[in-house]
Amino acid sequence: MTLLLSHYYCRHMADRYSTNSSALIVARSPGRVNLIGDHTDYMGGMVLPMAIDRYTTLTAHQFDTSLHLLSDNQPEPLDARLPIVDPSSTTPAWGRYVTGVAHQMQVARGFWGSVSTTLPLGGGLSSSAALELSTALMLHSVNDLPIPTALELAQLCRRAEHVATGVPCGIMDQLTCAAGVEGHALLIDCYSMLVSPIQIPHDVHVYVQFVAHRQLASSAYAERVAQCNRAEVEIGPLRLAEVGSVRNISDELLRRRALHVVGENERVRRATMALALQDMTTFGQLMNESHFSLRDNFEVSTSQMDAAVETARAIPGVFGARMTGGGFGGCIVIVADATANLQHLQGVMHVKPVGGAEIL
């Protein structure tokens, strides 16, 4: 049935479009994996992610006044007329990341085409940010607008996600996918927006293992953001706080939330130095500590993810492993040397650091 719908949709759109042909445009954005530094970006803290060689690709032609997009990974096509008034009401739901960007840009011209991805959907590897960035690049192209800087693109797409989904995400996902550097992780100060590439040694390998689907919009993500904001009322910006001041927070739950953010910022700084010095033993230990804090202080891991992390750590040659992304499911990230044999792990894939989103 889906194949018949797709065939009919493509023929229908081709007929409508045949009198107004234009050049085929391809926009592509990588996903990202966060090596260390989760739930710090929306507090203006430090993160150390990398763009990865798994992509969302949008292939389309200019199409006046509308957005028509067929997905290789979703059964329902997107068919929306410009201007977009309320992206949060878009159906199908995956199309909200597209209409959210169009809403922010307020463009007159849309596009028709298709989108595909090699990122696992709901895996915590920023498939949504990759779709937003690909959309933004496509809309800039079909509207003959100059391509913004990586930071400007990331800020645009972050606003789009806030409006379209209601998830109060930080800047990490969009900025990593926009500003990726081949062969490097990115140290990002999410307050100053300073991005510093940190080379990953050639003999160090990064793997992600898909554990379980997650739905961030329906998770407790927004609740965690609110709890961190309440902690800041007591001790000031968590990005500047020290562990000693966290102990002054009276509420035990807020104290644990703040302890994670403050401790995670310090772990990112130490991990960056270890990576620069190629001290992967220390880097792996910090990854492990990060997972413990996400599990115990921030409570965003799951028993499935904990078990996957423990299994990965037991493999010879593995430096460290942790959950990655917002939590409540998704993927874990594993950093290992060339001797580690991870082929028996279900859902594991080797990923490499790549450049950011682009028009091909």
The other form holds:
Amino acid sequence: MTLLLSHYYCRHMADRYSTNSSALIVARSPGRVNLIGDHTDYMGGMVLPMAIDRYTTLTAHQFDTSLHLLSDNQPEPLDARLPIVDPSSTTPAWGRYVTGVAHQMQVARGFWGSVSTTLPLGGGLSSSAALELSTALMLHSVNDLPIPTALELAQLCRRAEHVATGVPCGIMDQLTCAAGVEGHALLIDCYSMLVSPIQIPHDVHVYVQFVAHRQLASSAYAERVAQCNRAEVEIGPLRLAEVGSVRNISDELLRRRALHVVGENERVRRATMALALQDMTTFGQLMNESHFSLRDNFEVSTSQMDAAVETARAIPGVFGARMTGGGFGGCIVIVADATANLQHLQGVMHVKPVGGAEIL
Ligand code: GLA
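Beyond the form predicted on its own, can we have the form predicted in complex with alpha-D-galactopyranose?
Okay, now the whole complex, with that chain kicking things off.
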């Protein structure tokens, strides 16, 4: 049905707009899973995610002055005239990630085509960042602009998300999807924006289990960012703070929030070392500790995610499991050896680390 619709739409658009049909361009971006280091990026902290072999793919022709896009996963197409003035009011809402990028770029030429994805939507695997990045690549291409660096692309898409959705996200999702390296996780210092690829041993397997849909825009994500900022007013940058100074924060809630960020930065450093040394037992323990801190100190897990994490951890061969991404639903990530049998877990996917967004 979707394919038929997509076919009809492309024919319709071709008849309506294109007598001289321009070349077909394909831009695609992977999603990401974060192995460890959540709710640290927007405080300039450390994260260790990887780009995964699930993609959002945009297939389009250049088209003057408008954006027309049919989605394989959404009932309503996007139809928007350039220049985009207020991406936050675009309907349907999924189109805001597209118009948000066009708004940042202030380009003259748009495109018409379709978008499809193998990422679960609203699943905490960066389907939004993947749509933003494929849009940014497509708009560069149809406007004959040189493709910027991965970091520049990521910063552009992050600004687009802020303006289009109001979610004050960090840089992790966009930078991971843009800068992914096959076979590697990325250690990202979200203050200096330095990206260091860390090889994942061949016999280490990464799984993602989908637990529940969530939307960061309607979650307490922005509230958590604000709480961390308030903690910084008391003790200075959390990325430089030590657990000892966190104890000086007078408010109990802010103290726990800060304790998570400071502890999580340290866990990322230790987990990176463990991964580099192929010490997967330590790596798994740090993943488990990260989950407890996100659950108890940061309060972004859910009982469903806690239960899924517990079940996964009890399986022989599993090194560690934790919620991944912003939380309030979404996915958990499981790291295991080759003997672990996870097939009976509902909604589980084996994911591999891949390279970043590209024009195919
Ligand atoms: C979401 C945001 C990221 C990051 C994570 C939590 O995915 O988009 O910037 O803050 O949550 O680590």
